[in-house]
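One chain comes next, on its own, written out as structure tokens in the form predicted on its own.
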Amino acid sequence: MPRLVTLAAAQLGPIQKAEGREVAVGRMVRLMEFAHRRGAEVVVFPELALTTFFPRWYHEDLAAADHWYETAMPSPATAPLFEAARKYGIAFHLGYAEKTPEGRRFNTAILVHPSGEIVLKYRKVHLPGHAEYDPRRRVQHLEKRYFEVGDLGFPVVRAPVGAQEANVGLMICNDRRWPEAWRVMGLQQVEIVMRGYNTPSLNMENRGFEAHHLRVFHSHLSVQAGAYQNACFAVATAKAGTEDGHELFGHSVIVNPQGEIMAQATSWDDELIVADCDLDMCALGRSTIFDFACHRRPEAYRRITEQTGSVAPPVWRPGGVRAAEQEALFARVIRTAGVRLG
């Protein structure tokens, strides 16, 4: 029998930087509410879910931005949310900005089960932006300001997904634009990765002009070539709209394991899209294509972990050696890694 998980993505209109964290989990309840309605077994809300998206505005002392974080979860402000899985029997999947009691502070994400538990926790290891002010930028971005770097690296569970169990995995936004983030996950047998996002329709940096539409092709991109090149679901949830007179681009999509567009969001509010998914689209890709086990070479892959910026290729000139050399420094590695060839 197919193992059939119905999943929802709730996408969130804009969410004013006046509005108390009560207004958006009012919101959200309500989703909830019609998520369950139309069956759903999980719902994923965006990044940062509670308040509007507050890296855009630079504080001198972290502490004025102390307000924005979350100390403890659940907490009174989002109780309602942890009440309505119980109530409806969904789990869901919640972005917020949270601080330690050490003082640490990350961009979090978390999913709970419907009992109330929390199955995996998140934090953001991709943080995009700046970290002093720039005046340069028409917005300030400054996330790489007030979050750490995510210390839980990309961690997979197998938990109850409604009826079914399934593989779960968590990213945050620009997480998606980093195959790593999705190879890693993909090492782990995932089957779905649940993502929330704040994205502008606009670059920013001002440093040369990037097409709107472009903006939102390039996040599908990376979540349909994610979900294709590990053989899973990917549920990608926006905040949409516009946001204290910034626009967020929305279009929020659920994606199948081929890396086909299953659902769309096509408005800039709160809306829910729902796709009845069979993990079991997951082994096509795993056990074929991307059979990692027969086809994954990791001995030519040390660049990926050993550097991180980009440096220029050596020049190759008349009467060079390069071929040779490269054939050479290739053959070490692979007599180090303990590889045969052929």
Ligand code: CDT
Contents of the next structure:
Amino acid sequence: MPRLVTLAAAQLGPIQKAEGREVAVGRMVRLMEFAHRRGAEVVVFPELALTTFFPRWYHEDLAAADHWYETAMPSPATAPLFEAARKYGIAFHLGYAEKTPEGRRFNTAILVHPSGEIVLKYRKVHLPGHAEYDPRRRVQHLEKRYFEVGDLGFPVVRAPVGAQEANVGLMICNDRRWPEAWRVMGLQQVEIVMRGYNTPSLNMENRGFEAHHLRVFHSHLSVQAGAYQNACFAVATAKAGTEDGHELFGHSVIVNPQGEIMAQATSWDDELIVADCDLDMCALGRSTIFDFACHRRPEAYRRITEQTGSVAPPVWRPGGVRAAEQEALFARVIRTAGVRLG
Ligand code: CDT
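Output block for the form predicted together with the ligand, input the form predicted on its own:
Everything in the complex follows now, all chains and molecules, and the chain you saw is the first one.
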């Protein structure tokens, strides 16, 4: 018997700065109704789904940005999502800006069971951009100003997804570009990775040209590689279209454990894409080429956790290095890498 689950990505078109949460929530409830009609069991909404992508707007005083954050979940504004989940018997994934009772700010995602209970929470680890106003940029990307680095790691939980149980993990937007994030979840046997994103169509750093078509390519490349190398499904849901003159590229996808795109959004608007996913597909990669227990070599990967930035490699010079020097060089490389031999 296949372990079938029907997954949906609910892409959102633009949300303008002046629009309140009730506009976004109304559109999201409508997408949940579509999802129900199309047999979906989980709906994945984008990162920061309730508002415009506010980290593009600079506020000198952090408190002036407080209105972008949720201090309770659910809240009167988000309650209609929880009601729709109950009514349609659908789980949902929601990205939002979280302000804790202690005043800490995170870029957060949750998975909500149809009963309304929160099954899993994740706080974004890889925060792109910068903390101070950057005059070089065409558009600001102030995630490092508005959020702390997430403090929950990359958790995976086994939970009901429709009629099945599945190992579910969450990541947020930029995390997809970091293989470490995928592998930490792969090591927890994740079967479905859910991820929302807001990615500008153009590189806004103003420090060299990046061909426009590569923006979507790099996004899909990262998700397809992450899903393949960790033998899992991935649902990647975008905010799309032009928010107050700033374009986000959309192209939401659902990807299978072979790294193939099963469904892709074609608009830059509210759009639901759905795929029937057999979770048993995760077993092939996991028991063969990516059988971690058989093939991983963590003793050779210590640099990954012991070093943050890259370092220049040792230099080889023509004329060769004498045997003793070679040995010393090798020993230094091994010491730097922190690798234990034998
Ligand atoms: N939201 C988010 O993480 N966006 C980034 C854009 C980075 S541009 C500073 C992304 O990786 O898609």
